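There is one chain below, alone, in structure tokens, taken in the form predicted on its own.
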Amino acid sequence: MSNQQTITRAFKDHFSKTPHFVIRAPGRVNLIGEHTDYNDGFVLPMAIDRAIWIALGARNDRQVRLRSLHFDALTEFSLDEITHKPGWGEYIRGVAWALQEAGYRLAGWEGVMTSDIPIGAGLSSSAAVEMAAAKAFSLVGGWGFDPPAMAQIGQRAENQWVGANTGIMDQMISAAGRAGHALLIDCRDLSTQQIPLPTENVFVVMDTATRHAHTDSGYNERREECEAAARFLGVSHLRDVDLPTFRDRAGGMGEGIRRRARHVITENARVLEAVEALRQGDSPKMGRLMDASHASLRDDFEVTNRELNVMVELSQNQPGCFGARMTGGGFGGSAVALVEEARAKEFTQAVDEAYQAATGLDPHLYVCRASNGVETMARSTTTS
């Protein structure tokens, strides 16, 4: 049974009627450009074929009621009195709060939600929840869903309601992805370019079975360090510093701050090189850039862990692998590798076995296809 069928049936079982809408909002894997988004830089994610699904129906009042099949739990609140309550429902409440703060007209709804995005694996399940919720509010409220605007709403919910100082990338790719493409995002002005991906190669996502949480990992600390580096260099964001300028002016910076800045500045350059490599079909170059990105995240930004490093090193040594790197905020989660499609099966088997032997952990590896961003998969004009 497909996710759409599962969530539709669950809604019927729970509410004894047909859902008005079924929404799908994808997770993402970032191909390159890590910790550059909140520095106003460049990122290159793709939406993946793993997603949050919500089946919902409009209500006649201002109540929101959503049951998570994954957690077997209900979150409910009034749009007239949105308050904090620990748990996964904070992302729904945060989106509702941010939308109302921005002047959007909201109406109540009820629904069920499921997901096949591994939570905490660095594949942006939280942003997918936010974009699914924003889409739900747009559908029952009768207003248009604008991807950049909704990405900003999701970011505000994450930053100011949930308390994680994430950038805009995760929400933007979940809102605006396109099948078969990566999305180059300029995080300064939110301009985007769809970048076709090679058809003869695939990206393999490798969940290390180690977990992170932005609110209690070193994520916020790294952001503060980047802001300190920008102040030292006299710019609003590290996006405004190129490598020659950095080398000329970084002498008086503390060692830790200097390494954080060096990662961001070199990573921005790698993203733009990666776009050209993909446009030219140069997978070996793309792979080398991924390898260099991981080394920078490991040594300069210090957001990997032992398991991520083991996973990446094992991947890089496999036949048919062009390159590999950690992906996401770090401190656990997932890595991604660019692999010849013809060798993807043997690659995943070899890495799975070697990783288990090296760490004693059971990883999850799967080939990812670039998918569309948030979309309405079904709608009904009936209420029964």
Given for the second form:
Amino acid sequence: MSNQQTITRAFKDHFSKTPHFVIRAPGRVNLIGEHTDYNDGFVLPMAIDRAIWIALGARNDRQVRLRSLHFDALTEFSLDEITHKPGWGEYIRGVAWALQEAGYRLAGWEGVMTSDIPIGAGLSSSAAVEMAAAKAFSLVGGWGFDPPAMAQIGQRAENQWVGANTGIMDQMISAAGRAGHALLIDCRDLSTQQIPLPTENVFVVMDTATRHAHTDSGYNERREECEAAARFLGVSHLRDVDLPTFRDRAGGMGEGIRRRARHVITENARVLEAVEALRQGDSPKMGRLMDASHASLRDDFEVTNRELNVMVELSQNQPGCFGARMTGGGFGGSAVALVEEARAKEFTQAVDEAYQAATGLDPHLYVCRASNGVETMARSTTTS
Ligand code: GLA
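Given the form predicted on its own above, what does the protein look like in the form predicted in complex with alpha-D-galactopyranose?
Let's see the whole complex now, leading with the same chain.
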């Protein structure tokens, strides 16, 4: 049974009627441009074929009731009094709170939710939940879903309601991705360009089976270091500094902060080069940029762990692999490799085995296809 069939059937089982809407919101893998979003820089993620699914029906009151099939748990609240309640429901409550704060008209709904995005693997399941919830409120409330505006709502929910100080990338790609494309996002003005992906090569996501939460200190520490570097360099964000200017002005900067800044500045340049490489169908160049990104995240930004480094090195040594890097916030989670499609199976098997032998952990490797951002997969006006 497809996810769409499963979620539609689950809705019928719970509510004895047909859902008004079935929504799908994807997770993401970032191809290049890591820890650049909160520096007002460039990122190049793609939405993946793993997603959050919600089937829902409108209610006549201001209650929101959503059952997660995955957690086998219900979250329920009134739009007139949204309060904190620890757990996955915080993302739904946070989105409702942020939408109301921004003046959107909300109405109640009830539904069921499922997901095939692995949690904590660095594939942005929380941003996908936020974009699915925002879409649900827009459909039930009868107003349009504007991707950048909704991404900002999701980010506000995450930052101010959930308390994770993340950037805008994950929500933007879940809101605005397109099948067959990566999305170049300028995180300063949220302008985007769809970049066609190669058809003969694939991106393999490689979950190291090690985890790190965004609410932990590492991510916030890096943000603070970047802000300190920007202050030293006399700019509002590191986005405003290019490599020659950085070299001119970095004298006297503390070694740690200097390396953080160097990562962000070189990474922004790599994103723009990667876009050119993809446009020219130059996978070897794209792969080299991914390798360089990983080295910079490992040595300058210091957000990899041993397992990510092992996974990336093993991948880079496989035939048919153009390049590999960690992806997402780091300190655990997943890596991504660009691989010849014809060799993808052999690649995943070999890396899986070698990784198990090197770490004793059981990784998950799978080819990911670029999918659409959040979308309404079915709608119905009848409720029986
Ligand atoms: C996490 C955050 C993003 C971004 C990445 C690092 O995924 O949610 O906003 O900062 O880390 O690139």
